[in-house]
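Have a look below at one chain only, the form predicted alone, in C-alpha coordinates format.
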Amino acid sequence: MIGVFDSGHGGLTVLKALKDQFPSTSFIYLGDHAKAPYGNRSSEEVVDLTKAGVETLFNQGCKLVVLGCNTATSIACRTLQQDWLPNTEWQGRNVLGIIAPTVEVATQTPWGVTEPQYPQMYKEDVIAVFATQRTIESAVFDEEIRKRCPQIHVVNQACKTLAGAIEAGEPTDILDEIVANYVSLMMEKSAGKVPHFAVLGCTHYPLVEPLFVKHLPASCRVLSQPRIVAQALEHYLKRHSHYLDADCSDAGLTLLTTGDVLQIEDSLVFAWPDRPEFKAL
(Lines of atoms letter the chains of each structure in order from A and count residues from 1; the text may use other names and numbers.)
(Lines give C-alpha, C1' and ligand atoms only; values in the text may rest on other atoms or scores of the structure.)
Protein backbone atom coordinates (compact mmCIF):
# COMPACT_ATOMS: atom_id res chain seq x y z
CA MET A 1 0.00 0.00 0.00
CA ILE A 2 1.33 3.43 -0.97
CA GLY A 3 0.46 6.70 0.73
CA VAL A 4 0.32 10.20 -0.73
CA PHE A 5 0.53 13.17 1.65
CA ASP A 6 -0.29 16.80 0.92
CA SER A 7 -1.07 19.90 2.92
CA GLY A 8 -4.38 20.19 1.07
CA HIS A 9 -5.78 18.67 -2.08
CA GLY A 10 -3.35 19.80 -4.77
CA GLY A 11 -1.69 16.40 -4.35
CA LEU A 12 -4.79 14.77 -5.81
CA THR A 13 -3.31 15.53 -9.23
CA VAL A 14 -0.34 13.34 -8.30
CA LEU A 15 -2.55 10.66 -6.77
CA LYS A 16 -4.71 10.43 -9.90
CA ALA A 17 -1.65 10.01 -12.11
CA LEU A 18 -0.28 7.33 -9.76
CA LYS A 19 -3.58 5.47 -9.67
CA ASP A 20 -3.78 5.55 -13.47
CA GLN A 21 -0.20 4.25 -13.67
CA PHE A 22 -0.72 1.56 -10.99
CA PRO A 23 -4.38 0.47 -11.16
CA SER A 24 -3.68 -2.71 -9.18
CA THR A 25 -2.02 -0.92 -6.26
CA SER A 26 -3.78 0.33 -3.13
CA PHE A 27 -3.37 4.01 -2.27
CA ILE A 28 -4.25 6.14 0.74
CA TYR A 29 -4.27 9.91 0.42
CA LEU A 30 -4.05 12.24 3.40
CA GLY A 31 -4.73 15.94 3.03
CA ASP A 32 -3.85 18.05 6.06
CA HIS A 33 -6.58 20.59 5.29
CA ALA A 34 -6.91 21.59 8.94
CA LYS A 35 -3.37 22.97 8.93
CA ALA A 36 -3.23 24.21 5.33
CA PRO A 37 -1.68 26.18 3.81
CA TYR A 38 1.89 25.27 4.67
CA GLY A 39 3.31 28.16 2.68
CA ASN A 40 3.08 30.66 5.53
CA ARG A 41 4.50 28.32 8.17
CA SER A 42 8.05 28.12 9.47
CA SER A 43 10.38 25.38 8.27
CA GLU A 44 10.20 23.71 11.67
CA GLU A 45 6.40 23.61 11.49
CA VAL A 46 6.45 22.19 7.97
CA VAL A 47 8.84 19.42 9.05
CA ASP A 48 6.75 18.55 12.12
CA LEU A 49 3.45 18.54 10.20
CA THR A 50 4.89 16.49 7.35
CA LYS A 51 6.39 14.02 9.80
CA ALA A 52 3.02 13.65 11.55
CA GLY A 53 1.25 13.09 8.23
CA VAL A 54 3.74 10.47 7.08
CA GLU A 55 3.52 8.66 10.41
CA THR A 56 -0.27 8.61 10.13
CA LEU A 57 0.00 6.95 6.73
CA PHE A 58 2.53 4.43 8.05
CA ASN A 59 0.06 3.59 10.80
CA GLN A 60 -2.58 3.06 8.12
CA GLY A 61 -0.36 0.35 6.62
CA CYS A 62 1.57 2.24 3.96
CA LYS A 63 5.06 0.97 3.20
CA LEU A 64 5.96 3.96 1.05
CA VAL A 65 4.75 7.58 1.20
CA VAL A 66 5.01 10.08 -1.64
CA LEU A 67 4.94 13.73 -0.61
CA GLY A 68 2.52 15.20 -3.14
CA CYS A 69 3.45 18.73 -2.12
CA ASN A 70 6.41 20.81 -3.26
CA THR A 71 6.56 22.79 -0.02
CA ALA A 72 6.71 19.63 2.10
CA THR A 73 9.23 18.11 -0.29
CA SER A 74 11.53 21.13 -0.42
CA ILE A 75 11.45 21.78 3.34
CA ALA A 76 10.96 18.38 4.98
CA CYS A 77 11.77 15.45 2.68
CA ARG A 78 15.53 15.28 3.19
CA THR A 79 15.19 15.70 6.97
CA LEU A 80 12.67 12.87 7.15
CA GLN A 81 14.77 10.58 4.96
CA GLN A 82 18.15 11.20 6.59
CA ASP A 83 17.46 12.20 10.20
CA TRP A 84 14.05 10.85 11.17
CA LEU A 85 13.37 7.50 9.49
CA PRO A 86 16.68 5.80 10.41
CA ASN A 87 15.97 6.46 14.09
CA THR A 88 12.36 5.28 14.23
CA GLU A 89 10.39 2.06 14.31
CA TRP A 90 9.59 2.70 10.62
CA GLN A 91 12.95 1.52 9.30
CA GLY A 92 12.37 -0.37 6.07
CA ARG A 93 9.73 2.11 4.92
CA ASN A 94 10.48 5.19 2.89
CA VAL A 95 9.41 8.71 1.97
CA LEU A 96 9.82 10.12 -1.54
CA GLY A 97 9.49 13.68 -2.76
CA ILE A 98 8.33 15.04 -6.09
CA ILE A 99 11.08 17.55 -6.85
CA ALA A 100 13.85 15.05 -7.70
CA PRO A 101 12.09 13.48 -10.72
CA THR A 102 11.08 16.94 -11.94
CA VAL A 103 14.68 18.16 -11.84
CA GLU A 104 15.82 14.98 -13.60
CA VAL A 105 13.51 15.67 -16.53
CA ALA A 106 14.31 19.39 -16.66
CA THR A 107 18.07 18.77 -16.73
CA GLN A 108 18.07 15.38 -18.45
CA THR A 109 20.42 14.30 -15.67
CA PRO A 110 19.93 11.53 -13.07
CA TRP A 111 19.35 12.79 -9.51
CA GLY A 112 22.44 10.98 -8.28
CA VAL A 113 24.63 13.07 -10.60
CA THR A 114 25.29 16.32 -8.74
CA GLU A 115 28.04 17.76 -10.92
CA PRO A 116 27.91 18.97 -14.53
CA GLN A 117 28.19 16.18 -17.09
CA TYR A 118 28.72 16.46 -20.82
CA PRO A 119 26.68 17.71 -22.69
CA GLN A 120 24.63 19.32 -19.90
CA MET A 121 27.55 21.45 -18.69
CA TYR A 122 27.36 23.39 -21.95
CA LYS A 123 23.60 23.92 -21.99
CA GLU A 124 22.40 27.50 -22.02
CA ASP A 125 18.67 26.82 -21.92
CA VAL A 126 16.16 28.90 -20.03
CA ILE A 127 13.92 27.08 -17.54
CA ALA A 128 10.95 28.84 -15.98
CA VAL A 129 9.73 27.67 -12.58
CA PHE A 130 6.21 28.56 -11.50
CA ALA A 131 5.60 27.71 -7.85
CA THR A 132 4.27 28.96 -4.53
CA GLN A 133 6.11 31.70 -2.66
CA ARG A 134 7.43 29.21 -0.08
CA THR A 135 8.83 26.84 -2.71
CA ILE A 136 10.48 29.70 -4.61
CA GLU A 137 11.99 31.02 -1.36
CA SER A 138 13.49 27.59 -0.66
CA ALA A 139 15.42 27.91 -3.96
CA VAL A 140 15.33 24.13 -4.29
CA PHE A 141 14.60 24.02 -8.03
CA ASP A 142 17.16 26.73 -8.74
CA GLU A 143 19.91 25.04 -6.71
CA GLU A 144 19.29 21.49 -7.94
CA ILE A 145 19.07 22.54 -11.59
CA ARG A 146 22.25 24.63 -11.40
CA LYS A 147 24.19 21.81 -9.72
CA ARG A 148 23.74 19.74 -12.83
CA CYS A 149 23.51 22.42 -15.51
CA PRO A 150 25.22 25.58 -14.22
CA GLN A 151 24.80 27.49 -17.47
CA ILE A 152 21.03 27.13 -17.50
CA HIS A 153 19.21 30.35 -16.72
CA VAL A 154 16.47 29.60 -14.17
CA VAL A 155 13.65 32.14 -14.03
CA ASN A 156 11.66 31.76 -10.81
CA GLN A 157 8.11 33.07 -10.69
CA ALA A 158 6.17 32.94 -7.42
CA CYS A 159 2.43 32.60 -8.06
CA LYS A 160 1.15 33.86 -4.73
CA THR A 161 -2.58 33.71 -5.46
CA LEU A 162 -2.94 30.87 -7.94
CA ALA A 163 -3.18 27.83 -5.66
CA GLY A 164 -5.71 29.60 -3.45
CA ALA A 165 -7.79 30.63 -6.46
CA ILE A 166 -7.80 27.04 -7.74
CA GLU A 167 -8.84 25.66 -4.34
CA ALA A 168 -11.57 28.30 -4.11
CA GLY A 169 -13.00 27.11 -7.42
CA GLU A 170 -12.66 30.45 -9.15
CA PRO A 171 -14.16 30.56 -12.68
CA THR A 172 -11.97 29.88 -15.69
CA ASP A 173 -11.85 33.50 -16.82
CA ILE A 174 -10.43 34.59 -13.45
CA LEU A 175 -7.88 31.76 -13.44
CA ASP A 176 -6.97 32.61 -17.03
CA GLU A 177 -6.26 36.21 -16.02
CA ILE A 178 -4.13 35.11 -13.05
CA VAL A 179 -2.04 32.68 -15.12
CA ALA A 180 -1.61 35.24 -17.92
CA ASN A 181 -0.29 37.76 -15.39
CA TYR A 182 2.28 35.37 -13.91
CA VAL A 183 3.46 34.26 -17.35
CA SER A 184 3.86 37.92 -18.32
CA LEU A 185 5.91 38.62 -15.18
CA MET A 186 8.11 35.61 -15.91
CA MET A 187 8.73 36.75 -19.48
CA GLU A 188 9.77 40.18 -18.19
CA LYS A 189 12.30 38.52 -15.88
CA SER A 190 13.67 36.42 -18.71
CA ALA A 191 14.24 39.58 -20.76
CA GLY A 192 12.15 38.15 -23.56
CA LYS A 193 14.10 34.88 -23.82
CA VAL A 194 11.67 32.04 -24.45
CA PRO A 195 11.98 29.25 -21.85
CA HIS A 196 12.74 25.81 -23.22
CA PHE A 197 10.88 24.26 -20.27
CA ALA A 198 8.32 25.59 -17.83
CA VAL A 199 8.13 23.66 -14.55
CA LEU A 200 4.71 23.72 -12.87
CA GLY A 201 6.17 23.46 -9.39
CA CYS A 202 2.94 23.21 -7.43
CA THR A 203 0.63 20.22 -7.59
CA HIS A 204 -2.40 22.51 -7.96
CA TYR A 205 -1.13 23.94 -11.22
CA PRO A 206 -1.76 20.89 -13.45
CA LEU A 207 -5.46 21.63 -12.96
CA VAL A 208 -4.90 24.78 -15.03
CA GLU A 209 -2.14 23.41 -17.28
CA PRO A 210 -4.10 24.32 -20.47
CA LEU A 211 -4.00 27.96 -19.36
CA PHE A 212 -0.21 27.85 -19.00
CA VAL A 213 0.05 26.24 -22.44
CA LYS A 214 -2.21 28.96 -23.82
CA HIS A 215 -0.14 31.87 -22.50
CA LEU A 216 3.40 30.49 -22.77
CA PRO A 217 5.24 30.67 -26.11
CA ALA A 218 4.37 27.73 -28.35
CA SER A 219 7.93 26.36 -28.29
CA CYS A 220 7.99 26.13 -24.48
CA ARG A 221 7.46 22.62 -23.16
CA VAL A 222 5.39 22.47 -19.97
CA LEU A 223 6.63 19.97 -17.37
CA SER A 224 3.69 18.80 -15.30
CA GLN A 225 4.67 16.94 -12.15
CA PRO A 226 1.93 14.28 -11.92
CA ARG A 227 2.99 12.57 -15.15
CA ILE A 228 6.67 12.90 -14.29
CA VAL A 229 6.21 11.53 -10.76
CA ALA A 230 4.13 8.58 -11.95
CA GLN A 231 6.77 7.58 -14.50
CA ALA A 232 9.57 8.02 -11.97
CA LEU A 233 7.75 5.89 -9.39
CA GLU A 234 7.32 3.13 -11.94
CA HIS A 235 11.10 3.01 -12.43
CA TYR A 236 11.66 3.19 -8.65
CA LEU A 237 9.28 0.30 -7.92
CA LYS A 238 10.96 -1.88 -10.52
CA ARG A 239 14.06 -1.62 -8.32
CA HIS A 240 12.18 -1.73 -5.00
CA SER A 241 9.25 -4.06 -5.65
CA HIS A 242 8.90 -4.92 -1.95
CA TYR A 243 6.91 -1.69 -1.53
CA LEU A 244 4.14 -3.10 -3.71
CA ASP A 245 1.29 -5.16 -2.31
CA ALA A 246 1.92 -8.89 -2.51
CA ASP A 247 -1.78 -9.47 -3.29
CA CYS A 248 -3.11 -6.87 -5.72
CA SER A 249 -6.58 -8.46 -6.09
CA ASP A 250 -8.23 -5.94 -3.76
CA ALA A 251 -6.60 -2.66 -4.76
CA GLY A 252 -8.36 0.28 -3.16
CA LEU A 253 -8.32 4.05 -2.97
CA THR A 254 -8.95 5.89 0.29
CA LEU A 255 -9.01 9.66 0.76
CA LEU A 256 -8.53 11.04 4.27
CA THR A 257 -8.56 14.59 5.58
CA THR A 258 -7.84 16.37 8.83
CA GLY A 259 -10.35 19.04 7.82
CA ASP A 260 -14.08 19.47 7.25
CA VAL A 261 -15.27 16.79 4.81
CA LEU A 262 -18.32 18.70 3.54
CA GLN A 263 -16.34 21.85 2.89
CA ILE A 264 -13.66 19.91 1.02
CA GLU A 265 -16.16 17.98 -1.08
CA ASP A 266 -17.87 21.22 -2.14
CA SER A 267 -14.60 22.68 -3.37
CA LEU A 268 -13.42 19.58 -5.25
CA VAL A 269 -16.17 18.89 -7.76
CA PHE A 270 -14.03 20.29 -10.58
CA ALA A 271 -10.80 18.46 -9.75
CA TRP A 272 -11.63 14.76 -9.98
CA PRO A 273 -15.37 14.16 -10.35
CA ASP A 274 -15.39 10.35 -10.12
CA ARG A 275 -13.02 9.94 -7.18
CA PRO A 276 -14.10 8.44 -3.83
CA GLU A 277 -15.39 10.84 -1.18
CA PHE A 278 -13.07 12.09 1.52
CA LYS A 279 -13.35 10.65 5.01
CA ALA A 280 -12.48 12.40 8.26
CA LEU A 281 -9.29 11.11 9.82
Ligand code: DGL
The other form holds:
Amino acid sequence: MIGVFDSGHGGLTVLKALKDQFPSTSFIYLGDHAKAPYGNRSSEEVVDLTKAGVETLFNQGCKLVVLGCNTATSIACRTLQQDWLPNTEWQGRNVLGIIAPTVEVATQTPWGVTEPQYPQMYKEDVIAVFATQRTIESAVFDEEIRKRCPQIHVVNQACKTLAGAIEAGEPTDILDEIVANYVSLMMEKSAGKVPHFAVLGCTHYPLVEPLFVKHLPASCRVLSQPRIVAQALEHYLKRHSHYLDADCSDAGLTLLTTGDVLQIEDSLVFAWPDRPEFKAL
Ligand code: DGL
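I would like to compare: after the form predicted alone, may I see the structure of the form predicted together with ligand DGL?
After this comes the whole thing, all chains and molecules, with the earlier chain placed first.
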Protein backbone atom coordinates (compact mmCIF):
# COMPACT_ATOMS: atom_id res chain seq x y z
CA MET A 1 0.00 0.00 0.00
CA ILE A 2 1.38 3.39 -1.00
CA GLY A 3 0.48 6.61 0.81
CA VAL A 4 0.17 10.05 -0.74
CA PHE A 5 0.17 13.12 1.48
CA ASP A 6 -0.72 16.74 0.87
CA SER A 7 -1.95 19.74 2.82
CA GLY A 8 -5.32 19.42 1.07
CA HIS A 9 -6.73 18.91 -2.41
CA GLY A 10 -3.55 19.39 -4.42
CA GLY A 11 -1.98 15.97 -3.96
CA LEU A 12 -5.02 14.44 -5.64
CA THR A 13 -3.49 15.56 -8.95
CA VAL A 14 -0.47 13.38 -8.12
CA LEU A 15 -2.59 10.55 -6.74
CA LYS A 16 -4.69 10.42 -9.92
CA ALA A 17 -1.55 10.16 -12.08
CA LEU A 18 -0.18 7.43 -9.78
CA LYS A 19 -3.43 5.50 -9.86
CA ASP A 20 -3.49 5.74 -13.68
CA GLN A 21 0.11 4.47 -13.81
CA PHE A 22 -0.42 1.69 -11.23
CA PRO A 23 -4.09 0.65 -11.58
CA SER A 24 -3.67 -2.56 -9.59
CA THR A 25 -1.84 -0.98 -6.66
CA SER A 26 -3.53 0.07 -3.45
CA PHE A 27 -3.24 3.73 -2.40
CA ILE A 28 -4.26 5.75 0.64
CA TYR A 29 -4.41 9.53 0.41
CA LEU A 30 -4.29 11.88 3.34
CA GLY A 31 -5.21 15.55 2.91
CA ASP A 32 -4.48 17.70 5.94
CA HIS A 33 -7.36 20.00 5.04
CA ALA A 34 -7.76 21.11 8.65
CA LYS A 35 -4.33 22.78 8.42
CA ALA A 36 -4.27 23.80 4.74
CA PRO A 37 -2.76 25.77 3.17
CA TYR A 38 0.83 25.05 4.23
CA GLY A 39 2.43 27.51 1.82
CA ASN A 40 2.64 30.49 4.16
CA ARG A 41 3.39 28.52 7.39
CA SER A 42 6.74 28.47 9.20
CA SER A 43 9.29 25.75 8.43
CA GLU A 44 8.82 24.22 11.88
CA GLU A 45 5.09 23.94 11.32
CA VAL A 46 5.50 22.40 7.87
CA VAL A 47 8.00 19.83 9.23
CA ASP A 48 5.77 18.90 12.19
CA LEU A 49 2.59 18.67 10.12
CA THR A 50 4.30 16.61 7.41
CA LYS A 51 5.79 14.25 10.00
CA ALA A 52 2.36 13.77 11.58
CA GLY A 53 0.77 13.09 8.18
CA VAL A 54 3.43 10.56 7.20
CA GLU A 55 3.11 8.83 10.55
CA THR A 56 -0.65 8.55 10.09
CA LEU A 57 -0.10 6.89 6.71
CA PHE A 58 2.51 4.52 8.15
CA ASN A 59 0.00 3.60 10.86
CA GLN A 60 -2.52 2.84 8.10
CA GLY A 61 -0.04 0.26 6.77
CA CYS A 62 1.83 2.21 4.08
CA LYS A 63 5.47 1.28 3.60
CA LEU A 64 6.11 4.11 1.22
CA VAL A 65 4.69 7.64 1.34
CA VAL A 66 4.90 10.08 -1.56
CA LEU A 67 4.71 13.71 -0.51
CA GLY A 68 2.24 14.99 -3.08
CA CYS A 69 3.16 18.49 -1.99
CA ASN A 70 6.05 20.69 -3.09
CA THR A 71 5.94 22.76 0.09
CA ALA A 72 6.32 19.66 2.27
CA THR A 73 8.98 18.32 -0.10
CA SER A 74 11.04 21.51 -0.14
CA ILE A 75 10.82 22.17 3.60
CA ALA A 76 10.47 18.77 5.27
CA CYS A 77 11.46 15.87 3.02
CA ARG A 78 15.21 15.82 3.68
CA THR A 79 14.73 16.27 7.45
CA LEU A 80 12.26 13.40 7.52
CA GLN A 81 14.46 11.10 5.43
CA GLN A 82 17.77 11.85 7.11
CA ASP A 83 17.07 12.89 10.70
CA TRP A 84 13.69 11.48 11.59
CA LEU A 85 13.06 8.12 9.86
CA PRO A 86 16.35 6.43 10.87
CA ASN A 87 15.59 7.18 14.53
CA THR A 88 12.04 5.87 14.55
CA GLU A 89 10.27 2.54 14.66
CA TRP A 90 9.54 3.12 10.94
CA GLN A 91 12.91 1.99 9.64
CA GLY A 92 12.50 0.11 6.38
CA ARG A 93 9.78 2.49 5.26
CA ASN A 94 10.42 5.54 3.16
CA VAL A 95 9.21 9.01 2.23
CA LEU A 96 9.70 10.40 -1.27
CA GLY A 97 9.50 14.00 -2.46
CA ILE A 98 8.39 15.23 -5.86
CA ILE A 99 10.86 17.99 -6.67
CA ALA A 100 13.80 15.78 -7.76
CA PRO A 101 11.96 14.13 -10.69
CA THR A 102 10.61 17.54 -11.75
CA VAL A 103 14.10 19.04 -11.81
CA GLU A 104 15.37 15.99 -13.73
CA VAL A 105 12.84 16.63 -16.48
CA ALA A 106 13.30 20.41 -16.44
CA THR A 107 17.06 20.05 -16.85
CA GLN A 108 17.15 16.74 -18.73
CA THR A 109 19.79 15.70 -16.19
CA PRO A 110 19.66 12.82 -13.70
CA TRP A 111 19.31 13.91 -10.06
CA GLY A 112 22.62 12.23 -9.18
CA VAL A 113 24.46 14.50 -11.62
CA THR A 114 24.87 17.79 -9.80
CA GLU A 115 27.28 19.51 -12.16
CA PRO A 116 26.66 20.92 -15.61
CA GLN A 117 27.03 18.44 -18.44
CA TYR A 118 28.32 19.78 -21.76
CA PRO A 119 27.05 20.34 -24.34
CA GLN A 120 24.04 21.74 -22.49
CA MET A 121 20.69 20.79 -23.91
CA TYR A 122 19.13 24.01 -22.64
CA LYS A 123 21.30 27.08 -22.98
CA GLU A 124 20.01 30.51 -22.07
CA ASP A 125 16.47 29.30 -21.77
CA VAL A 126 13.98 30.76 -19.35
CA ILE A 127 12.01 28.55 -16.96
CA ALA A 128 9.16 30.00 -14.94
CA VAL A 129 8.46 28.40 -11.56
CA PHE A 130 5.11 29.09 -9.92
CA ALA A 131 4.92 27.83 -6.33
CA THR A 132 3.90 28.69 -2.78
CA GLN A 133 5.73 31.34 -0.79
CA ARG A 134 7.58 28.73 1.29
CA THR A 135 8.67 26.69 -1.73
CA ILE A 136 9.97 29.79 -3.52
CA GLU A 137 11.77 30.95 -0.34
CA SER A 138 13.44 27.55 -0.05
CA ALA A 139 14.97 28.30 -3.50
CA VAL A 140 15.06 24.57 -4.18
CA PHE A 141 13.85 24.69 -7.80
CA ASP A 142 16.11 27.64 -8.57
CA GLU A 143 19.24 26.10 -7.02
CA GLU A 144 18.73 22.58 -8.29
CA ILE A 145 18.00 23.73 -11.86
CA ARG A 146 20.89 26.18 -12.04
CA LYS A 147 23.35 23.72 -10.48
CA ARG A 148 22.83 21.53 -13.54
CA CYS A 149 22.11 24.21 -16.14
CA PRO A 150 23.83 27.42 -14.99
CA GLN A 151 22.82 29.41 -18.04
CA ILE A 152 19.12 28.83 -17.54
CA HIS A 153 17.31 31.85 -16.20
CA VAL A 154 14.80 30.74 -13.56
CA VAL A 155 11.98 33.20 -12.94
CA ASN A 156 10.45 32.45 -9.55
CA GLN A 157 6.90 33.50 -8.85
CA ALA A 158 5.39 32.96 -5.41
CA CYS A 159 1.60 32.66 -5.65
CA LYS A 160 0.70 33.47 -2.05
CA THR A 161 -3.06 33.23 -2.32
CA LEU A 162 -3.64 30.65 -5.03
CA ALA A 163 -3.59 27.33 -3.13
CA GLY A 164 -5.85 28.80 -0.44
CA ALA A 165 -8.31 30.08 -3.05
CA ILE A 166 -8.40 26.64 -4.71
CA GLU A 167 -8.93 24.96 -1.31
CA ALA A 168 -11.76 27.38 -0.57
CA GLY A 169 -13.48 26.41 -3.83
CA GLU A 170 -13.45 29.98 -5.17
CA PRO A 171 -15.33 30.39 -8.48
CA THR A 172 -13.45 30.22 -11.78
CA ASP A 173 -13.60 33.97 -12.46
CA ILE A 174 -11.82 34.72 -9.16
CA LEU A 175 -9.21 31.99 -9.79
CA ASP A 176 -8.76 33.32 -13.33
CA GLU A 177 -8.01 36.80 -12.00
CA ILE A 178 -5.53 35.44 -9.44
CA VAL A 179 -3.68 33.33 -12.05
CA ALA A 180 -3.64 36.23 -14.56
CA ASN A 181 -2.07 38.46 -11.93
CA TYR A 182 0.71 35.97 -11.03
CA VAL A 183 1.46 35.29 -14.70
CA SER A 184 1.76 39.00 -15.38
CA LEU A 185 4.06 39.47 -12.34
CA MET A 186 6.23 36.63 -13.66
CA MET A 187 6.38 38.22 -17.13
CA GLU A 188 7.46 41.54 -15.58
CA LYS A 189 10.31 39.75 -13.78
CA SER A 190 11.43 37.99 -16.93
CA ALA A 191 11.56 41.41 -18.63
CA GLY A 192 9.26 40.20 -21.36
CA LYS A 193 11.36 37.11 -22.21
CA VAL A 194 8.91 34.30 -22.85
CA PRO A 195 9.67 31.22 -20.72
CA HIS A 196 10.29 28.03 -22.68
CA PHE A 197 8.34 26.18 -20.09
CA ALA A 198 6.58 26.72 -16.80
CA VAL A 199 6.78 24.45 -13.78
CA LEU A 200 3.59 24.47 -11.74
CA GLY A 201 5.53 23.80 -8.55
CA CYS A 202 2.53 23.36 -6.29
CA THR A 203 0.31 20.33 -6.72
CA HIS A 204 -2.80 22.48 -6.35
CA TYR A 205 -1.98 24.38 -9.54
CA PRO A 206 -2.72 21.58 -12.04
CA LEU A 207 -6.31 21.94 -10.81
CA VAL A 208 -6.29 25.33 -12.57
CA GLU A 209 -3.84 24.41 -15.34
CA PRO A 210 -6.20 25.63 -18.13
CA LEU A 211 -6.05 29.10 -16.55
CA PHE A 212 -2.23 29.06 -16.62
CA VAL A 213 -2.32 27.89 -20.24
CA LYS A 214 -4.77 30.70 -21.04
CA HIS A 215 -2.62 33.46 -19.56
CA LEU A 216 0.90 32.23 -20.38
CA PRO A 217 2.28 33.07 -23.83
CA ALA A 218 1.25 30.40 -26.32
CA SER A 219 4.79 29.12 -26.87
CA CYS A 220 5.34 28.43 -23.13
CA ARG A 221 4.84 24.75 -22.36
CA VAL A 222 3.46 23.72 -18.95
CA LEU A 223 5.31 20.76 -17.41
CA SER A 224 2.95 18.15 -16.01
CA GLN A 225 4.37 17.40 -12.58
CA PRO A 226 1.84 14.64 -11.70
CA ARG A 227 2.77 12.66 -14.82
CA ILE A 228 6.49 13.23 -14.19
CA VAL A 229 6.10 11.95 -10.61
CA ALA A 230 4.19 8.86 -11.78
CA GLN A 231 6.90 7.97 -14.28
CA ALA A 232 9.63 8.54 -11.69
CA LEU A 233 7.82 6.31 -9.19
CA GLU A 234 7.65 3.56 -11.78
CA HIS A 235 11.46 3.66 -12.15
CA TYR A 236 11.87 3.82 -8.36
CA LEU A 237 9.64 0.80 -7.74
CA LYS A 238 11.53 -1.24 -10.32
CA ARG A 239 14.62 -0.75 -8.16
CA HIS A 240 12.78 -1.02 -4.81
CA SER A 241 10.09 -3.60 -5.48
CA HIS A 242 9.86 -4.58 -1.79
CA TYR A 243 7.52 -1.60 -1.35
CA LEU A 244 5.10 -3.42 -3.63
CA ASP A 245 4.36 -6.55 -1.63
CA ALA A 246 1.25 -8.71 -1.59
CA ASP A 247 -0.91 -6.15 0.20
CA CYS A 248 -0.18 -3.75 -2.66
CA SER A 249 -2.28 -5.62 -5.15
CA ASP A 250 -5.85 -5.18 -3.99
CA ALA A 251 -6.26 -2.08 -6.15
CA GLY A 252 -7.88 -0.17 -3.29
CA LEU A 253 -8.19 3.59 -3.08
CA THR A 254 -8.99 5.40 0.15
CA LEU A 255 -9.15 9.16 0.63
CA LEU A 256 -8.75 10.43 4.18
CA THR A 257 -8.92 13.97 5.50
CA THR A 258 -8.27 15.77 8.75
CA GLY A 259 -10.93 18.28 7.68
CA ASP A 260 -14.67 18.50 7.19
CA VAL A 261 -15.77 15.88 4.64
CA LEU A 262 -18.89 17.71 3.44
CA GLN A 263 -17.05 20.97 2.97
CA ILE A 264 -14.26 19.25 1.06
CA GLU A 265 -16.57 17.37 -1.27
CA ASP A 266 -18.40 20.62 -1.87
CA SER A 267 -15.36 22.74 -2.68
CA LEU A 268 -13.47 20.14 -4.72
CA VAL A 269 -13.84 20.57 -8.46
CA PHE A 270 -11.66 17.90 -10.01
CA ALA A 271 -12.54 15.71 -12.94
CA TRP A 272 -12.09 12.24 -11.48
CA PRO A 273 -15.49 10.61 -12.00
CA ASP A 274 -15.04 7.30 -10.17
CA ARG A 275 -12.97 8.49 -7.19
CA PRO A 276 -14.23 7.45 -3.77
CA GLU A 277 -15.51 10.13 -1.38
CA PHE A 278 -13.28 11.46 1.37
CA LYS A 279 -13.61 9.92 4.81
CA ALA A 280 -12.78 11.65 8.08
CA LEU A 281 -9.58 10.41 9.65
N1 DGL B 1 -0.09 21.49 -2.73
C2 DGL B 1 0.98 21.94 -1.94
C3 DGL B 1 2.23 22.22 -2.72
O4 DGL B 1 2.48 21.49 -3.67
C5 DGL B 1 0.70 22.87 -0.81
C6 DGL B 1 -0.05 24.10 -1.07
C7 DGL B 1 -0.35 24.76 0.26
O8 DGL B 1 -0.85 24.06 1.14
O9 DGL B 1 -0.06 25.95 0.40
O10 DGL B 1 3.00 23.09 -2.43
